[in-house]
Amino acid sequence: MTASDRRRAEEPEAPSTGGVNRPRHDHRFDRVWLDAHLCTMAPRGEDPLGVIEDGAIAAKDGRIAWVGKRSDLPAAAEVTTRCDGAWILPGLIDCHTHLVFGGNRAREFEMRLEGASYEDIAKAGGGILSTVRATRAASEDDLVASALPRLDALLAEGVTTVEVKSGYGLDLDTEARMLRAARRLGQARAVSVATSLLAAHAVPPESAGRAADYVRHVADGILPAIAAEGLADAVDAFTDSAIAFTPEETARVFDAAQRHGLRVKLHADQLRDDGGAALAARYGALSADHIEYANPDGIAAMARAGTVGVLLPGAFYFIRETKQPDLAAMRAAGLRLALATDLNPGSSPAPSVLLMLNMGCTLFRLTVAEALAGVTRHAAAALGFDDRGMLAPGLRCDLALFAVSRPAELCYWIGRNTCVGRVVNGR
């Protein structure tokens, strides 16, 4: 074996799709993949993939230290690794996910195909609260290791960041140990992980018939344990005046968010227009999420406001929703939109990012540079990061690499994963 193969076999995250060399002239950049086609999803003019056919990626020091036509590369690397062919795209990003919890609800699935109603399950003991005596009884090490397969599951398909949030413990010390749950996902794997604390998610059993109660407890308790241990870099809350938080609980917890400088986002909207658009844009969210019911003027706040719209059609079509959100006026007010799995156990067990693609063009009509933008610069947008997302000197130099003819096979395909590598931080 030589030195270079050596380098290879031992270099972590790295495609497998071809041969190394040593150049030996100066190296400018770590590491060049070649071969390539690039969908580097900064828009170009008429091009709103930023398509460089032909192309290179150079990495150095875990950035993208240059992007263009192979035949214009101005340098040799250390490391270079062609790649038959396939195309790179930017590292996906599943910008929300309930990825830690604790059992599954299939039984209640089985329940109401026999034919029972959600009161029915929820008499029985079922919903959301099953899933809080779950994880409530699940240990740390527990959490971790029923959501790794899942988490595995996105990042065969070419995701490099996703977030995740807490919300099935509603009480401070479950709720913390979803989120130290999750910031261990990122370091067992090779994946930057972006946590939510969602304790406004629902009113948990012992608090039943005192959501304000609950509300002041999120506020004035659990939110400021987390900030002081730095479990959460945003906070989340479920706005439905009928089955979770008025708007003026939302904001207070809102108002607790911004006193400790976390940066706040929003399932809004879902299930009818309670004016979730709105009160997302007035707090300067990152981003407002679902949003099947939200109206003209909200979304067109949040467009103001630079929210970012997150699309989830998972959950739009395992609930068997049929109010599509309104892409034409989201499209008017040209309002930035994410795509994402929603992973969860109740409404969305879909750990399937290039599923989201398929359902978000069949589902919604999305094109195909909307959905692709919603799984990467739109998607890091919505949870604040502005160093990923697309193929550009000086970001981060996390590529999906696919073995497809155009970036719109990765939309077009149903259940197929065509997916040959990942590279995160340059690796």
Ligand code: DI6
Second form
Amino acid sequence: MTASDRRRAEEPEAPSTGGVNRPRHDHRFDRVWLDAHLCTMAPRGEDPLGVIEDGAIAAKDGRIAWVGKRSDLPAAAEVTTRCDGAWILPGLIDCHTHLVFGGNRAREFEMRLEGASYEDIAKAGGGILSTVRATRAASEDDLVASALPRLDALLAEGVTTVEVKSGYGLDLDTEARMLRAARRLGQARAVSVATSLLAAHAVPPESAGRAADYVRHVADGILPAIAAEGLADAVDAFTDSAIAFTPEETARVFDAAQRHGLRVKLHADQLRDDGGAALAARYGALSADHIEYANPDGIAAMARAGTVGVLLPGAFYFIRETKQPDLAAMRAAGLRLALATDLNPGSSPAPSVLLMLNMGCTLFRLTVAEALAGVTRHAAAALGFDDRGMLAPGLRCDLALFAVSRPAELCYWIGRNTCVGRVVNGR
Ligand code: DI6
Ligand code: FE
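Having seen the form predicted alone, could you give me the form predicted together with the ligand?
So here's everything in the complex, that chain up top.
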């Protein structure tokens, strides 16, 4: 919404005269949104999107107080926002990002296009460890400053909750600095930030060849210190038997997380089937992410455990993966699916949830309803939130407004931002 639109839209309603056709102001609501269609994402009967055309939403003290047909709205409020026929969705949730990091990997990208192999790039100091070097060299202020434009790109599309992982420090100081920077992003902007400790992302250079020692340090040193400072809302790990941590090493990190009362998430079965899906299910993980190579038994175990499957089509696209996630098995198991950017410098330099909606549909053949649930209701579940992700009374009043003709348009455009407004906590 432009400033002038907002001025026009936010004019207080004329004081009620108490006439029969005019709702009276009362203290139930402090703000209402009108002239909008609602995509509540609360499934109703045959409609997975919970659409209410010509709807209205009312808020009180940052929470949704009422949702329904405009004609049924029981009372007016001090502030009325007219939405010019926009579609309102729950504020979008990007449930998997590595938003905070130093430097970027554009030079590495260029080298690959010029024919360099991964080995050449590693020899030239590239790959994930180049980001570790740049991140270790960055101050907390540097990390906040470089992350803000990426965060702003997400917010401009209607994101109201974002998850941010550490994982480019691989030592206590830098992991803590990344997580403090992530927390500061949530103070610098109107957005909820959920943090995940991803110290088990890669083996740091100083521990090369000694993964088991590093895992012990994560479990007994880094994780307890981060937990004591309250810097992480969850613990993540990268299980990959060839380039990261084995399932057994991952289990050691997860045992430590559970000792400290932290829920877990997992980068699982991205490049091969390591049994990551089943491992995540065994630990009651909030989510298992990537899962292109997850097998049907692991997928069924996730569904039984309530673990959300997070699909990351940006990474699939950027590394030119060809193995599709087994959507048939996921649907058969009734697995809840989320969709996220995986925003990171190495495999998904993509600060756009709307692009992921398109890619989820185009590359993975998600339906519009599945894709939209993936950035709202199911993304909330992937972060353990039960207070957001739908338009329903009692939930946080986090809204995203779009100038589109129907919800499918959100998945249809490639690189076009149709977001015209964002509301966080009723403001
Ligand atoms: N999987 C990924 O795709 C990213 N991390 C992970 O565990 C890649 C991170 C990077 O290359 O910087
Ligand atoms: Fe990731």
